[in-house]
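Only one chain is shown below, in structure tokens, and it's the form predicted alone.
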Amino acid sequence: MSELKLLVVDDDRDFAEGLAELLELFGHWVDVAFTGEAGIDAANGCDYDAILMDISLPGLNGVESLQRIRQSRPDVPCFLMTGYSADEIARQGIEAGASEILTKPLDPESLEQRLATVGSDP
């Protein structure tokens, strides 16, 4: 799989970090933001590949946050993530254009599977 860049918005430091030292592990380039308003500057910032949000930040929740990149960046691919089950906002995500709301803890492979769709042709 090729080198993609990814952004990754989570407001628990410790996950998005870790979770950012996995995916270059993986052979991404990886930008990290700790709430929904400094993702959604990053997005209007770079042209990334893919972004994985958490659904529940501070501020701007992720479906708020995406609603807003989608203005912008209306074909980037977006995983919202949970540590939860909520159906409701997880609805709410799909409809803002959310490719796939994604369950924490996070597999490794699982994710890398996810990332190797992203801008390949069906």
Given for the second form:
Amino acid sequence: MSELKLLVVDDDRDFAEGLAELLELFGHWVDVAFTGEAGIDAANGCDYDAILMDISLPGLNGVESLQRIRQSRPDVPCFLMTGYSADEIARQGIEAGASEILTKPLDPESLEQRLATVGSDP
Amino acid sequence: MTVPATKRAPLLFAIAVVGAIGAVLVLALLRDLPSRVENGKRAHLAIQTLDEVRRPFLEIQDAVTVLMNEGDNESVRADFQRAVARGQGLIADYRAAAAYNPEVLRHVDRLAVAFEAWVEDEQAVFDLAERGGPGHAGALHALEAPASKGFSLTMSLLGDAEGPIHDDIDRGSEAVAELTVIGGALIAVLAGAAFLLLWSRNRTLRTMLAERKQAAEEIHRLNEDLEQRVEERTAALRNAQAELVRSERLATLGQLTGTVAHELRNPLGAIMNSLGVIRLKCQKAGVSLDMDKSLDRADRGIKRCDGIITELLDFARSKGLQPEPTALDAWLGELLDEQQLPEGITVVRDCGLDDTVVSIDRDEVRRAVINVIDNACQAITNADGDNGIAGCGVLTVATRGNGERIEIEIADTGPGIPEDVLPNIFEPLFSTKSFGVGLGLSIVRQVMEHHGGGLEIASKQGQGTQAVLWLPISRVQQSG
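I have the form predicted alone already, so could you send the form predicted together with the partner chain?
The next block holds the full complex; its first chain is the one shown before.
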């Protein structure tokens, strides 16, 4: 598995940091942002291989943030995460260009499998 | 303007009766019946008078005979004169009585002339007898011989008139008979008309009564109909109210569970991530702390919590249907392919809908189907082996058209549902499982009902369970 440069955006620090640590153990390089705005700044400042972003964020939510990021990074794969089941916001997320909607809690192994498909894309 | 049938009938009868009477009268007049009857009456009178006239003629003849045998005397002369006077008087009466018929009148006239001539001759005989004198007896006989011829002539003429008079009497009798018949007919017609009129009135009354009865029945029926509709509306209103209360409760529950789910899933996610970290760190450090079982338990706990949250969210979710045309058999096949069923379960597919396309909300029906398949798998894997090898069994998924329905049947060879449990399986929050909130079948039924269909479960202990998820035939889309 090749090392990926990943961005995790979630306002739940325990979740975000735990996920970042897990991904690092899988061998990736991970940045963490706790708000949508911080996530947009980070995405604009670095060329990530993939972004994992919570939908329910204070201020700009995940979908809005993704729309902003798409302006400068139209191709970066972005996984939106939600505690809800697939809902209306999730549909908007897909329309905004999300690769997939992931429901929390994330199963580490299946998450790694999904990221592997990102790594294998040209 | 149209006259109602019930009022038209008496009018027609009245016209018919008047017409019949008119026709009878015209017929009677044409047949000259009244005058024939009248003539008959007069002829009757005439024949009586004729009989009476005969008597003085005979008296005259008797007087003449007495005269001839006994000779002249006061008494016989007086008898003769009285008889002549009565004869004349009766002839006058006879003439009056015969005036109705010119033919008879002519007979009377001839009779009167003959009578007068006869009487004149006999008077001469009497005059001669009164005068007496020698040789008068011979002269008297000589005179009497021609005079007696007058009697014969007079009597003969009297008889001649009898024929025409009797003819008139006969015609009169016939006329009376005809009139009787006509009268009878008239009475019959009137009686018939009266009967018809009464019958018609009776019929009208009967019709009115029938109409009134029908109207009463109609009112009764309408009342019942109204009551039924009121009951139906009341029931519908009650249902709508219950549905409203339910949907409000669900909306509240939805908001609550939505928030709770999100709030719970974040820490669950954090725990899951941390467990993953611990597991990986142990692996990387190469230390074996024999923690796998503990970590697996923790994982399962998280997944169970997540399952409960999913179930609650699904049940509380109140989104509208988003139906799409779906080739049911193909779609169901793909769905089954995706499922990772426990080992020991053999899947039998018996799809018989071919390319039938139905309009369904795929996400919703998928949820329902997976839910039932999960139940079936659990039933098989949790079985204690009474009904075969423990944890092994057959899951049959079949589709078919059944009358007005499209059915998906999911059958298992598990232990079946106990009889006392069967009535409760659709109740929300009812569960026999040691985990879960008991919303599964409620959700499945809700999904199918949203599609206009339903869920039916048949089960016998020891013989497995058959769940039929059905859609109304109206959901089938015509291809092309």
